[in-house]
Structure formats: C-alpha cells, structure tokens
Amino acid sequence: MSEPLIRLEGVGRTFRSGEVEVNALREADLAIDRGDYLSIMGPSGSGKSTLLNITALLDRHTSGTYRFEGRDVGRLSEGERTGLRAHRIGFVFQAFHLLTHRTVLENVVLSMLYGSVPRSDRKARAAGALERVGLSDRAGFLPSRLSGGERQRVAIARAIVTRPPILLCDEPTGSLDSTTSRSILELFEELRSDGLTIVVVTHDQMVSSRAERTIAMHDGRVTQDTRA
C-alpha cells in the first residue's frame, strides 16, 4: 500500500466568534495521490477555501485527522508546519499577492528566502521558474507593468520554484478573463505532466472540466467525488 500525499479523515473546521459557531467544514474525507489533478467546486461559502487552507497548513482543522505525506499534521509543532510550508507546499492565491515594490524576479526569489536553497542558487532557480511559466522577458519588471494573467504566472513561478510536490490554488483564474484563464490552465497541464500534484479551487465549470477529478462541496461537506 502506498500512503497518499494527502489524507483527510473526518476533518472539520469550526469558526467561533462569540456565541456564533460556523461549521465551515464538516467531516471531510479526502485522499489525494501524487500526480492527481483535482478541482474543488461548490457555491460561495461552501467551505472550499477552508478545505484548501487546512490542506496548505495555513489553517488548523478542529476535528478529524489530516495526514500530509503520512505525517499526522495535528501533532506537528508550529515550527514543523512552517517548515513544511517553506519546503513542501506551493500556494497560488486569487489575488496574486505579489510585492509591488519588488521586481518579478525578486518576487519569485522571495519564496526561497525561508527554505534551504542557497543564496547563490536562487537567481538561477527563479529565472528557471520564470522560463517555465513563459515570463523570462519580464524578470526585471515591476508587477504593476504586468497583465493579470502575467501576474498570476509570476505567482505560479513563485509557488513552484521551491519544487514542492503539490500546488494548491484558490480560485487562480477568479480575477482573469476566459482567454487568459485558459492559458493558465494549459500551464497547469504542463506542470502536471512534470509530475506535480495540483489542486484547484474554482466555481468555474470550464476550469473544473479540465481536471481529472472533481470534488463537489456543499455547506461544508464533500458531496461528490468524480473522476473524468
């Protein structure tokens, strides 16, 4: 038996604000194998981001068991979780989150700052990642001079430059028009063929149709799990 890259068993997340409790995620069971290309669909507020954030170790589940590469995440220290974020996880946001005062290259280098890549290798690695996303000629630009699609490519380059096994994307095309979205999806397919595991949260049918496997969510629950 081979342990899946990610395994959630009965994972839940409850937000508490004063008297009010929100069960953003309830009893989620999910296994993601290495090389999977998975999309998570569902209406707004159904718990997609909550699930993705827990998977990315950006948030903590409040019930159930989550194993990342076989490790019980609930028992990891803060330092170990941070270490995994630096080395083993790539994350892409809908809002890009590029530093506006830094060049494209510097933004990509940023994600190697807290990891193990030696200083001397970082520029070359970043240039390689930019080449991979087709932005070699934009390395010296400030993000403000890039189009939305280009910005998201920079964000993807930043996420993959540390060579994590998995790329987690929260509505990566949510801010892009459909043509640009399609080119981003093509990039995902290329990355996937390099062996990267990709999880994409979306409420765009077109995006999820490109994935091999689609999870449907509703009111904090995983309601469907279909393979194309």
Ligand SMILES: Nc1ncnc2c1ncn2[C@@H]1O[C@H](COP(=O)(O)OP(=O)(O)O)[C@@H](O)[C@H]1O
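Please give the corresponding structure for the form predicted on its own, as opposed to the form predicted in complex with this ligand shown earlier.
Next comes a single chain, given without company.
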C-alpha cells in the first residue's frame, strides 16, 4: 500500500497563556491519500483551524509526528518548511488576498516569484491556470472589476499554478452567495478529477456534503472520520 500524501500520528498543539496551558489540538491521527476530497467540520474552538495550519506548515505541532510525502516535517529547518509550503501546498482562503493594483494575470504570476518556475515560463503557466478556472477573458482586468466568485477563481488559479499535489481551503465559500458557492464547489470537483487532493475547512453543511470524506472535530480532537 502506498504512503499517504499526509500522515498525522498523535499530533498535538499546546499553547501557553500565562500560567494556563491550552490544548488546541489533541493526539490527532489522520491519513490523507492522494486524490482525497475531504472536509473538516466543527464548532468554533474545535481545533479545525489549528489542524489546518499545522497541515499547511503555517504552525508547528508540539507533539506527535507529521509526515508529508513521507518526510517528517518536524525534522525540517524553517527554510525547508518554507520551500515545501511554497512548492507543494496550495492555499485558498475566505478572503481572496488579491493585490488590487495588479491585473488578474499578474496576481497569478506573482505567486511563482519565489518558486522554481523559470521566469520565461511564468506568464504562460499563469494563463494556463486562469484557463483552467474559466477566467482567460479576465486576465487583463483588475480585481475590482471582478465579482466575488471570479475573485475566488483567481485565488484558486494562483493556488494551483505551481501544480501542488494538495489544495488547502479555509472557508473558501464564506464570502459568497449560495449559487456562486456551488460553482466554486463544482470547480473543486473538476480539479479533484484532475488528481488534486482537496481539504476544505468549513462550518457549512452544504459545502461539507460535497466532499467524499468528512472529519468531525470537537474540543481539539478528531471525533469522527466518515466517507460518503
């Protein structure tokens, strides 16, 4: 059996607030295979954002083992973590985080600024990513001229342009109406059919129901792992 893309074994995250110790994540066990499409659900304070941040290498776990493509990330230097995050993980957030004074194409190109894509290939790669999300005709627009759904599609193009194996999404439809949300979820399903692994943190049952696997969290623990 092949190694999972991501494997967490007994992973925890503890914070100190004065004299108080806060267990934001407790002994999480989770394996994410290539091509998985899963949602992470739970109430505020359940640990889902902590789990996502650790998985995204935006935060460090304080116990347990986290392996990404077989590598123990706890043994990596900060520079190695940064490189892994830049080249192998795509991010989509509720806020689109687009540069308002840059065109759509430039926003996507800039995501490759510190990557391994040769400068001569960046515009073509960005144009291809925009075509994949259905926005070729918006490449020269500024973000202010786009709808919310279009801005999120630009953010998705920016996330996939480096061709990472996994896309991590934090409430990606939280700022969108229901019709636009469905179109974004349909795009996720298309990207998943291309082989991309997708993880979505959400509190929206409709969003979660589109995934093939749901991770439920409560009080910092993974309490359920179910497949549709």
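Residue numbers count along the first chain shown, from 1. Predicted model only: the values in this text are computed from it and were never measured. In this text, rigid core is short for the largest set of C-alphas that superpose within 1.5 Å between two forms.
Would you say whether residue 22 is displaced between the two forms, judging by a C-alpha shift of 2 Å or more on the superposed rigid core? For residue 22, whose C-alpha is compared between the two forms after core superposition, the shift is 2 Å or more.
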